[in-house]
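Just one chain is shown here, as structure tokens, and it is the form predicted on its own.
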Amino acid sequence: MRILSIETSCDETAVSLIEATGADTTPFEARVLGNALYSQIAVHAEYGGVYPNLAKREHIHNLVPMLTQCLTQADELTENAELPHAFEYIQKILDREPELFEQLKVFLETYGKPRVDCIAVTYGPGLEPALWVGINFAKALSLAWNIPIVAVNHMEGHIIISALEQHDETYSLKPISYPLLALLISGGHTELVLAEPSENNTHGVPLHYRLVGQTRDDAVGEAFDKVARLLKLPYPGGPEISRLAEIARANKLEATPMSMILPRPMIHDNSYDFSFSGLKTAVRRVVESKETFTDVELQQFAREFEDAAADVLIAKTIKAVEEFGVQTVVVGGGVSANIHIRRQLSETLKNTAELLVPQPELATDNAIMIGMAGYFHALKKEFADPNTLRAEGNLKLT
């Protein structure tokens, strides 16, 4: 099966195709024929973090050189053999988007139907004006070549990702041992979600979640990116203050005097809840009193707030993986590509559960994970309904 996936959650335009095989009785193997990925960081620097209808108008600008790039690293582009008669309406469609519009009509007048069985598209959660562009998208799409589409959770195409291993230009599945615990960290996500074994399992993969924790303010992504606002740090921060505390432990450096030392949000709370705004209020606090940091205490206090995030991701983990009896625990989310996370969950868990986590160039959005995802609801023949497919910016894993 080939999917054109479409991730258009946030600040990324992704595009990607995948030719997908295996079905329960024999083993799941992928390979990426296409894929393209443009990123607004460059554009949303200068306001310190991701406007969306800013971000939607560079989905807009965006997707059609994207469909583009990817199809011609997978030698789909062919000349048009014959005309979609459906231009009517796919400008109604794509009524809210007319230079989107016009860029696909071009595109569709000049190339053919590549091979494609079915388009994949993230529905959610995000931005809304952002996802709707993908989703109008894909609907557009859907009509011009007459395939289905697949509805993907962006979540649970960080799941899927980091149960992929690549093997050379393909990839497989990990062995998952249930319970699987997610451990979903972003720049919108902190999240911890359960899956259990269940008949319903497509090659071992979950597709059934039950939410157990969650953020009540703000996610980590989020305190790391207004964190770093707060010390002046370049956007996106996240990078920035990982880089920092990392050369303070290289040089076994931490954080002095005790007024720079962080709180641990709900370490100890008896739920699987987080809470990151107060620790952000705490740094703005230390800001406020020290006016000025010499680099020696700028890598100090970055080791220190990165500790105190980590700390407190670390231990609501733990301690769901032992009330759970969980066996795997999957990390995705942008976050998940921070070394420190990575590192510290790795040294906890390993008498204790699988880690699972995506390669680091997969790790913050991309379409190959919706692919991916979209394979496995394809196999089940859950497609969407053009008429009903709608942006859900509040979505959660079920």
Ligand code: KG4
Second form
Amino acid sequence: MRILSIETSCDETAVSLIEATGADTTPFEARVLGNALYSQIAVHAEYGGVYPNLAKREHIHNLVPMLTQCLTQADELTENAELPHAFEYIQKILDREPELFEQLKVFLETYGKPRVDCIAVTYGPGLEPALWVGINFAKALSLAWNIPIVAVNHMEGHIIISALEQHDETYSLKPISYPLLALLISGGHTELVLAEPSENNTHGVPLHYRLVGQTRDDAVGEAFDKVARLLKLPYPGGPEISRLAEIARANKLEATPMSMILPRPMIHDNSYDFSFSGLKTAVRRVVESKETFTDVELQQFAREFEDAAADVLIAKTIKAVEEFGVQTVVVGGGVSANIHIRRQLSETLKNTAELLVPQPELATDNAIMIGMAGYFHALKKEFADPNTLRAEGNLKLT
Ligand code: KG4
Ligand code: ZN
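Let's see the other form, the form predicted together with this ligand, since the form predicted on its own is already up.
Starting with the chain above, the whole complex follows.
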């Protein structure tokens, strides 16, 4: 089955084409035929965060170029032999995105239908104005090419991509033992989720979830980004804080002055919930009480913040692993790219559970993860009704 996938939930405009087989009677196997991603980081950097309407505008500008790039890479752009049809309806679907309609019209007049069986699109969670652009684009393509849509939960995409491994060009499923616990850490989420295998799926892909804990305020990625901003570091903050913290570790700069020591919020709390806004406030207090930071102090402080965030994430994960007898821990979401968090988790879990992490380049948002998750639902014929499909900013895993 060939799946064209579209991801526009936040500040990445991404389109990919994958070809997948199996996961029913034979093992799952997939190849990425085309993959295009436009990161809006530079656009949002000056604000230190993502602006929903700006993100929407950027998705509108970039979807057709990303689609073209993806299909070119897959060698699926052919001249249009048939007269394009249904423009009237397509225009209606893209009523609120006239610029996208104009670009898509030219595209459809120029190129024929690629070999694609369905379209997977992220419908939540995320920024609703941004999600809508991807959804409407998927609806338009589904109509133009007469193929169904699979609506994908972005967080499930992060889980599934962590459960895959790549050998040469081929992706397969890593062995999974249940119970499975997913630690989802991104710019919008901090969640602990238990997953069960799906019934009519013999290869153990999780497709049913139960939330056991979540952040009560800021997401951990958001905390990285806000703290970076307080420290006048570039957006997104995660990679930069991580880089400085690693320098501190390499230079054994652990003697943080007492005044720089940060709290580990909710670490001893009985629930599986998190809270990162107090950590951010503690950082602000330190920043306000100090005139300047030397380079070394900045490295030490970045390390202290990263240690604090990691300590809490790891303590709660271990607690859940013990209580639920977890066999496999999957880490997903942009913050799972963090080297320190990966290292600490792998060290702590080494004798208790299997740890699955995504390939670093697939940890942050991309369309490949949406296509992969979409495949498992398409296999079960779980298609969306284009008339009722809508953006769900607060979509939960179920
Ligand atoms: O999953 P993602 O790409 O987008 C959302 O769905 O939110 O995650 C983006 C988040 C940002 O907050 C970014 O700062 C964080 O992931 N991030 C990191 C690292 N790389 C990205 N945080 C910590 N360490 C990293 N290496
Ligand atoms: Zn994400």
